[in-house]
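Here you get one chain, nothing else, as structure tokens; it is the form predicted alone.
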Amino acid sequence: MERLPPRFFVTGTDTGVGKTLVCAVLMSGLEAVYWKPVQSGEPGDTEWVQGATGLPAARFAPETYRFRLPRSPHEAAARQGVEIELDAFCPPRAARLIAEGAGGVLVPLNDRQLMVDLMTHLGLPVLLVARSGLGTLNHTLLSLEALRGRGLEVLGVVVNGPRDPANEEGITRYGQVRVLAAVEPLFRLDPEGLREAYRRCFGGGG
């Protein structure tokens, strides 16, 4: 795999695809900063990828928004009488950072602004990370059209899942996109679980 740059944005097709597991498999093969710049639902997924890793606190940054209830982020927000500004995201100073996003490439932020415009705004490149199996052809094509509209930089799609050669080939094909891995589900959900699945769905790709 080719190297990934110091600094990109993680996405999805939708909610549950596995990003934040994603996450937590470069994080354990990377010498980078995570960062959530917008979190809805507790415990947030800034704990659960430090839990998992066992990484330090100092490679963890804290989220911009953080908001109690497992919802998308406009009504998250909402809810707590806060209205999603993109203006307050600074991303960290960090040499290398892998910053996640908050469901799908199009869920609102706001009354105006939804998350491919946050990905805009901090002018990341992006790595989509997508599910492996039935339906997920129609879900990456429709997100990677989304993200090129805006005239982002797609750095490739990570497959998460049950393997599945037909979709990985039809993401490839239709999508004209590099699929950089596939990561299959994980028996070990701990630090050496992880930087095994880095190093056999990434080695040498950081």
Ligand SMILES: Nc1ncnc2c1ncn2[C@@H]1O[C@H](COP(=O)(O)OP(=O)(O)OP(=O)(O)O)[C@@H](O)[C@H]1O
Contents of the next structure:
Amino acid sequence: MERLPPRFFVTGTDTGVGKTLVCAVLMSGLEAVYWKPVQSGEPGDTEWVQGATGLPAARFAPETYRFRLPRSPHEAAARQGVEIELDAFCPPRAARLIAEGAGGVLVPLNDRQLMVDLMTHLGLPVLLVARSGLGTLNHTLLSLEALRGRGLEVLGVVVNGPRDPANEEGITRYGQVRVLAAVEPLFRLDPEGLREAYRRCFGGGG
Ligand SMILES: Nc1ncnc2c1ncn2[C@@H]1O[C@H](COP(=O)(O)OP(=O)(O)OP(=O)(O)O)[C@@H](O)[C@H]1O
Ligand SMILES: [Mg+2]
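Having seen the form predicted alone, could you now give me the structure of the form predicted in complex with the ligand?
Next comes the full complex, this chain leading.
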């Protein structure tokens, strides 16, 4: 796909906005490796993407940190007596990489650092997944400010959920950002359904 670079980081305006779903759609159309650097809660997003896409294990890198509790990484780590360290993150060397954050942009990793610091540490450009519906303008604009305030390159926004053209226009206008794709509710979360969604939402080749 022309519009996305080979390696990028997928973040979201909140937890549960559809980052993993969008990663599964992208993985179905791009020859990329998926990497979830910090996983809180089981089963993990890696297993979900692998199960839904049916892609081979070689397309999935192991998480750097994996915690049992479905809580913010700083808390999930502390409960297991672990402190997350940025230097421990070593991104896979794959030519094409899709890294998925946990929660949103300012989720704490430890007492000093936030998810956005991991993005900076990795040096990857960022794709922001946002809800399509009411409330998304505020969350999206806040997230864009936080990303840009730290000098991160924002590739664009993917809106997820029932189509809302006025919100898409609002994101473009007030956020000065491209809406790269709109992913509508999918009824087939299987390899063929996801490949179709990729073609429909992101168009064309790999
Ligand atoms: N477009 C969609 N069609 C169908 N189901 C969806 C869609 N978007 C999200 N979902 C479902 O909503 C739930 C939350 O989405 P998802 O797990 O992708 O969020 P997330 O942003 O990755 O959350 P987390 O912060 O936990 O990583 C999942 O069960 C997912 O399958
Ligand atoms: Mg996820």
